[in-house]
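Given as structure tokens, the chain that follows is alone and in the form predicted on its own.
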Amino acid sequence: MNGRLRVGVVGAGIGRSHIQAYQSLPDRFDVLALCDIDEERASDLAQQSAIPRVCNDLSELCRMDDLDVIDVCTPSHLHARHTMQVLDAGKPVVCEKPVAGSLRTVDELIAAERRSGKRVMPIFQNRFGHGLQKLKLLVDRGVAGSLYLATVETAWRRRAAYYVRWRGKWATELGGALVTLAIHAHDALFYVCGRPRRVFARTATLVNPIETEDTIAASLEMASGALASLSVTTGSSAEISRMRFCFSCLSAESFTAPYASASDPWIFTGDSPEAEERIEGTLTGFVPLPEGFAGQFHRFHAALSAGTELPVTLADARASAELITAVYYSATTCEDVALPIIGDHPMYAGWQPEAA
């Protein structure tokens, strides 16, 4: 695919801010059509974006040839079902996290992406951020050294109002803060430290009376030896992310602003002068691209043009999944739990209670 591609969006909800940073790319993107089951509502959005049509129906929206990629922007436990209708239309996929509710599914997900011969770009845009993007040039030059420690916090305020619709229930959002809130920040860690080999956890339901738990605290060995500590809860007064790294040359700590973490500014400290020196010229050679969605979409339209490995894959999708897996099944048995999870473990084909 080479020049502009283009771009129908099925979700007006989170839609909307996928619709903001395709348009911020004009030379890349075209969003020619928008999907909604609230066809009012998804007209109303396409009227302020100038978007020129507007459907109530995958199928019609999956029916248009003149489209190069599907977003799907549905609520989480339409994601998997809808990835694999737009598969079987030939075209290639955007999806919203998480991409399934079971690591079954995203291993057929993997497997009808493979047949089909296109492409599912699942969605971690935090991985994106100027700040955490300067971590990961200094973890791949060498600066940074070896991981000793990461702690990741998600620390946000979510009220009853929040949960309404398909928020809260473990049918619909498939999880709760872990699978939906927290599960970027927790993407952010594996794309700079690699993936854990061992995670230990507790899950708590304290902030709201939801079905999903609103409260956890995770360790994790990672593969590399180093730990990591993950805590998030929705009942925080002082909405915060954080990020903290202790590597052998360095430290690194994030900006703290909630939803933008990601971002600059973050505080690199050498273990040295010499290592300051080394941060400091390795930095000099960064080149800031987009950020967030935008920054996550700019890459994307690179690797289909050049036919190169997506920004994110269903891998990095089912190493979240994993993650996620791996969580609920020591907070329900209280045991430590050994990674890779494959077919034969007891949650396998889903970490929701009734499928477990």
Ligand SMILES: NC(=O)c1ccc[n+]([C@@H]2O[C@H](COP(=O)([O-])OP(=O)(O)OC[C@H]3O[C@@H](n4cnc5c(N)ncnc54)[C@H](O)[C@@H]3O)[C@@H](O)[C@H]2O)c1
Contents of the next structure:
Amino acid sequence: MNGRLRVGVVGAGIGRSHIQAYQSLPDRFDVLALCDIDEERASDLAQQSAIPRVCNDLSELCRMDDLDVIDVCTPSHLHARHTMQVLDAGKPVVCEKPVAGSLRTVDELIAAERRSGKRVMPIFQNRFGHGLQKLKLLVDRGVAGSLYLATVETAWRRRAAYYVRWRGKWATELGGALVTLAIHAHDALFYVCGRPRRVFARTATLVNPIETEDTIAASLEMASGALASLSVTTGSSAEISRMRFCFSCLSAESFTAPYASASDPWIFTGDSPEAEERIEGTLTGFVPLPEGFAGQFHRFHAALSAGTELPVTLADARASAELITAVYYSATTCEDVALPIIGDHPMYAGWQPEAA
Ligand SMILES: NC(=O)c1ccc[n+]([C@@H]2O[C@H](COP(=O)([O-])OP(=O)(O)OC[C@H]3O[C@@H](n4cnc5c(N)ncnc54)[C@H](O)[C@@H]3O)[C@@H](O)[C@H]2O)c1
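Return one more block: the form predicted together with the named molecule, after the form predicted on its own shown previously.
Full complex below, order starting with the chain above.
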């Protein structure tokens, strides 16, 4: 694959931000079609974004032979079904988070991706913020040393107006704040620090009268032996997202803007003058690529062109789904959960109360 990728987007909500990101990379992408069952919403967005084609049925989008990629931005409970449909049509897929409501479904998607020979890229755009990318560089170059502790906070504010249509329900949102909101920060933790091997958690519904949880406290033992603490709520009057990492050679503190905490400015503090020098020297070589959705799409294009690994893979979506499964299982049973979680686990087929 070389040159511009022709994209079709399904779902005109967050799809709007995806379209803006593709259109900010005009040498790499051309958005040719938009699909939504809400025809007026689709037509309005297509007109505002100068997208030539509109349809209201994903099958129609799948039949457009000139599309190279289809980007799934529909409500969460439709992601896996729509991803399968696009793979069956022989096209690569970009899919919003969460890609599925169970580890079993993620494993089915991994098998379908392998069979189809086409690739699936889940969305985790926060990975590409410049602050987090700098930390990743320091870790990968061995400048950070070994991790002792990571603290990850997602303290946002959501009130009744947010919980409309598909939100706040197990069947359609697939979970609560853990599945929809904090999923980005937890992916960022794994991206930089690797995966956990044990999880203990409490969840509660305290802020809004919804089916799913809105407040979580979780304690993780990472595969490296480091510890991590995750806290999440939709009841914070002042909204922040914050990540803090204590490594043997430095500590790193994120920006705290709720929806941009992976971006600059981050604070890196070396444990000695020599460590400070190594941090400074390493960050001199930092090459800033686009951030957010544009950052993920930029790298997606590069990976498809070069035939290399995608910037986010279904294996990453599986790690995310595994954490979600472990948190809900621990909160339900009060048990400390050992990872990995495989087919014999009581919540492998779904973490929603009715599925388990
Ligand atoms: N990555 C992020 O930062 C981010 C931010 C917001 C939302 N999201 C995710 O994006 C997804 C959509 O969220 P949203 O806020 O855009 O929701 P939304 O309800 O505003 O938009 C979803 C759109 O999909 C359309 N739709 C529903 N069923 C359809 C179907 N069968 N075929 C075609 N169109 C269909 C709806 O009409 C609607 O316009 C969710 O899974 C959410 O978790 C991700």
